[in-house]
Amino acid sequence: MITTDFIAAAFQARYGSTPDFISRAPGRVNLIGEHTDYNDGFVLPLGIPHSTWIAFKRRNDGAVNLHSLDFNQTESFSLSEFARGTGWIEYAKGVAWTLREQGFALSGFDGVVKTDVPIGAGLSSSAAIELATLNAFAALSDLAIEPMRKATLAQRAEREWVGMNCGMMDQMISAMGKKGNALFLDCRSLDHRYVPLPSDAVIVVMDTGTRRELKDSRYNERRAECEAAAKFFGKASLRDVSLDECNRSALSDTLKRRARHVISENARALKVANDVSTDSRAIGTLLNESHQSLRDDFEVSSPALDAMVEMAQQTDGCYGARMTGAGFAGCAIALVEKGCEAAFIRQVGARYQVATSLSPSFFVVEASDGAEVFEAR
């Protein structure tokens, strides 16, 4: 895991001198609620120890220059200029158009980050890079911003500078994480509440070894047909349509699935959160049924992800499985007894190895703490 130490020692290496603060963000797990949040529906994500970190000292000049060392590559931008581009960049940099959009009055910095948050995998890399990056420019320019506008505008970085039409889930739990709890939120009113996670239980994170590049997949196309669904019923969302008005309805198939998977999925959202919040057998079996909907009804999954939670879901120890974030690719969590966990990684990777000659990872989460800077010792 990465330290402030190391991040530290990574910006004297390479500017050759101390950094004046460090900025850590965390990435996320959704344990369930998937494509519900651009529906005004319901998640139930937990920030994850893995994270990006930025060490960062102030510049006068109005440039920024950062410089990854998971890419090993220098990129720079004028806070008085603001041009697109492509890659790792633009996030950062549609941070720092978003904030002076809004009228916020920024100091340029040089920056090194790094990122244990694996990239494409479906734990929201994007919106970590994006609250450090933010946290960074309100700690030089000393920007009292409260955490649910930090993360409404590192939304609207990703939407509007990045193109990518994303919900508000990655943000507000990047921002508002905490330990040891999930963050159940109302994506319309923006509501939350935190729900303490079973304790007799871990979250494995099962990584297929696949990425995709969410801005260029399906995500889009699978939002608008959600809003051509919804227009349909003359409702605002999905979340405003029953199981039995979807059922009854004349939609297309295909519309009917993509609801179907909507009103369901907040069904058990709701019910994690409200009825089963410590019950790790009845969670498992919500975890699993998401998965299903996933596959059939949403079509967001794939040949590996459905591997790896098969494997799961049979494996001892196991309350259940699913796959998490957009799909595609990426992957999968499982619910799993506490102290099964490493025979059940050890299994589970044995057997997906053999059947799709991929090479997969795994670690065990625990819920950590929202987005912070720390003053460099």
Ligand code: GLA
Given for the second form:
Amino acid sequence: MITTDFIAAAFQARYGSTPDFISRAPGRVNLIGEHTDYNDGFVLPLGIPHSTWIAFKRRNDGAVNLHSLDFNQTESFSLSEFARGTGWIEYAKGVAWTLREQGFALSGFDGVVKTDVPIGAGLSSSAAIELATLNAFAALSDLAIEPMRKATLAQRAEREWVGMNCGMMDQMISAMGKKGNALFLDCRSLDHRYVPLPSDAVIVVMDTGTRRELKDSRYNERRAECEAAAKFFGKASLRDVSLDECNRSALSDTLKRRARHVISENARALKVANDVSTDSRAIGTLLNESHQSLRDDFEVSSPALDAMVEMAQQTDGCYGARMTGAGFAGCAIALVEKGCEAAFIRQVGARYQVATSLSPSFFVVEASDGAEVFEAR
Ligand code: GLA
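Switching conditions: you have the form predicted alone, so give me the form predicted in complex with the named molecule.
Next comes the full complex, and the chain you just saw is listed first.
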């Protein structure tokens, strides 16, 4: 795990002085409610300990210089002139651009960034760097911005600068995570509450060892399909369509399956949050149903994700499993009986490796706090 001391020492080594502040923002896993956020629906994510960290010090010339320890690369941009480029720096630049667009006065900085959120794995590495950067600007310029507003600003950066037409879930949980809890969020009203997780189970993240480029993926296509389906029903979003209405409609087969996923997934997320939030067995069943729906109706799984999820579901101590995040590659999660996780990881890992020749990795996550800033000592 990355620590404040580690990132402060990296800053010192690079710039020969101590940083002013340190910012940390977590990645996330989504327990249930997948591809529902951009349909005005319900999500139940949790922040994970894996986070992006930035140590930074003010500059007075409007320049932002950020060195990534992960890519061993220094990138720079100016706050007075924004030009699109490529790579990881676009997330930070997009946040600066959005804040400026909204009229915030910003200071530049020298910074060092490091993450232990696996990149492109469905764990929101992009929301983590967005929130960590946003908090860096907020700390240096004394901007009082509510966590929810921070999340919508970061989401805007990703949509309008990076070009990934994402929903709000990832930025919301990175901004608002709470130790020990999942966040139940109504993406239409923004009503939310914290939901304690079952005490007899742990969440195992299962990284298939496969990766995707989110903005190049079929994500934006799925979003457009959902919008087309809602339009067919004459509704603002699929949130307003019932399963019955969907099944009886003359919608094309593909759009009907997309809509059916969103409608049934909203019902599952509501059920977990409202009725069975401490019942691991019941949650597990809903996770399995969610995976099936994402695989068959929404078609955002992959052979590697399916193999991992099936093997998990067949292993002792597993209540249920499903892919998490946008899909197409990356990570799945399993809800596993407390005490069984070590044997579970050993068995699933061995079977998966033999079946796919890929190198998986596994970690147990505890729900962690959202983005925060520390004054460097
Ligand atoms: C990505 C997006 C989110 C959400 C998920 C799927 O993580 O950034 O907004 O749509 O996919 O649930």
